[in-house]
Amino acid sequence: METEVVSELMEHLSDKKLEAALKVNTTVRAAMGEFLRDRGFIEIPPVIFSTVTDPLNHPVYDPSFEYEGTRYALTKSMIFHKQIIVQKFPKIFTFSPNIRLEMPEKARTGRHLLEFTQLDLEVKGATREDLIKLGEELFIHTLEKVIEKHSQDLHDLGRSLSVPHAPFKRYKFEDAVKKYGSEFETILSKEAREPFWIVDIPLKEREFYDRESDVSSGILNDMDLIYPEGYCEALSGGEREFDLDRIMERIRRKGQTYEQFKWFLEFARGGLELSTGFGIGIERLVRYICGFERIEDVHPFPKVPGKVSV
């Protein structure tokens, strides 16, 4: 077994659709990098072990150790961390890897992955429109960067790729599933030439951390960044929950317990103000932009759901 996985990493590296997708990798983040820089955002290290972790809205493999008498996990993503720092630093983003040890029947989607990157970022005092407008202008800036260097490289891919127009498109959620389904992203992504948004996201379909609308009960102001062709979700976000009272009965409604987040809720006991944020992929992001059709051939060493990797 351990010949073949290494002889299949080798094939693998010699690729010339991977040396293409590091170069275009190299450039997003440099893009998106700047981007946040001149619009006032400093960079904080990524947290890759925590005793608090994103909670998933989905099931994964919990990878987690004890150290000294206490329990860490690996960071599946850095949510808490940045409701924390951004009270302090008001304009945070990362890129921050992330450990979400997935099913094995994920590996059929083409666009999952054991081990990312996420561009996350987070926002004091700002809304969800604040944070939609930002996300277009991000992602317009690091196509037309990217475009701009790597013109023959996706020519040798055999990709078109242009700058779509802001605003996006916006669907509410509710809406799209009374009219395509539950499969109503893939759908709509495959129909889309264009990017676009699903927002107003029920409850039970996300984590107990994203705020609840004052107006619409059951219904969180979030977004999801969707993208065309069919290579579906790029970003996901939201306006946080700050209020005390408001999280924990969050986490009541969830079915889950004060003891898994103590450590967040101690810090939430201190007082939070209003934030939100995002997180964008950065291999989905080179995927979408390289035009392949899975998400491993972006990445040097991949780790896929239910395969050996190195």
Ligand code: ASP
Given for the second form:
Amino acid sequence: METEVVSELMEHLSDKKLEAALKVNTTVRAAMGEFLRDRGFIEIPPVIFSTVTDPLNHPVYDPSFEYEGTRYALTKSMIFHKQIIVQKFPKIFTFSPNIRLEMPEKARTGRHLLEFTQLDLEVKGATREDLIKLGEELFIHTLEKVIEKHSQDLHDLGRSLSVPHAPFKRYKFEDAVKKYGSEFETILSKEAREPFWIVDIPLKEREFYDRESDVSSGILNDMDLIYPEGYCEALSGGEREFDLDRIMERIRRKGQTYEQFKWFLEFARGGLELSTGFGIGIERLVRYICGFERIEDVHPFPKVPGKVSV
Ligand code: ASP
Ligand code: MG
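Return the structure block for the form predicted in complex with the ligand; the form predicted on its own was the one displayed.
Entire complex below, previous chain first.
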């Protein structure tokens, strides 16, 4: 088996498509970092494992281990670390490697890797509206830089890309479900020519840490950015729950245990203020820019659900 896996990898590493994707990836990271630094954001190093990580809202296998009597898990997202550090440094970002051991069926989507990087950012005192605006500007800036630097690469890939216009269109989650059914995200993404937002996401669709609206009960002050042309989810984020009682209530309603989140709850007991943030998957962004069918084509060492990888 090693021979087959390694020869497939060698072939992949010599692929012209991968070379173009890695060049785009280099520009994407530089453009995003530059955009955020220019706006006063501080870059923090990624956390690879910790005592508390994102519970996610869907089942994955759980990589964890014990060190000197304490249980640690590999990072699924730095959501809690973002919420904690933003209390001290009000604008932060990180390029965070995430491990999500998805079920093998997820390979079907062409947009899941077991190991990926997200640009994860958080702003203290900001609202969803502020972060939607920031997200649009960041996205536009990044595409402008890529188009400026890589018109030849994109041309060679047969990809034509244009810079979208802000403000992006918005759909409320429940309106979209009513009109297009449960597959609304894919349907709308395939129809769209520019990225768009899904906002006001119901509680059961997201994790406990996103803030419930004060005016519409059961609705979160969340947002997802969706790519056009069928590339689906780009970014996910929202306002965070900061009130300890509300956090505990939300954990309880999810059927999760306080034990699982005790390290975070200890911080929350000390008092948290409102923050809002989002995470944008870098490989998905590069896939969209390059116009690739499958996400593994953008990563030199892709880990595809259900497959043995080097
Ligand atoms: N990093 C979060 C996630 O992976 C996104 C967010 O900031 O809400 O779900
Ligand atoms: Mg999330």
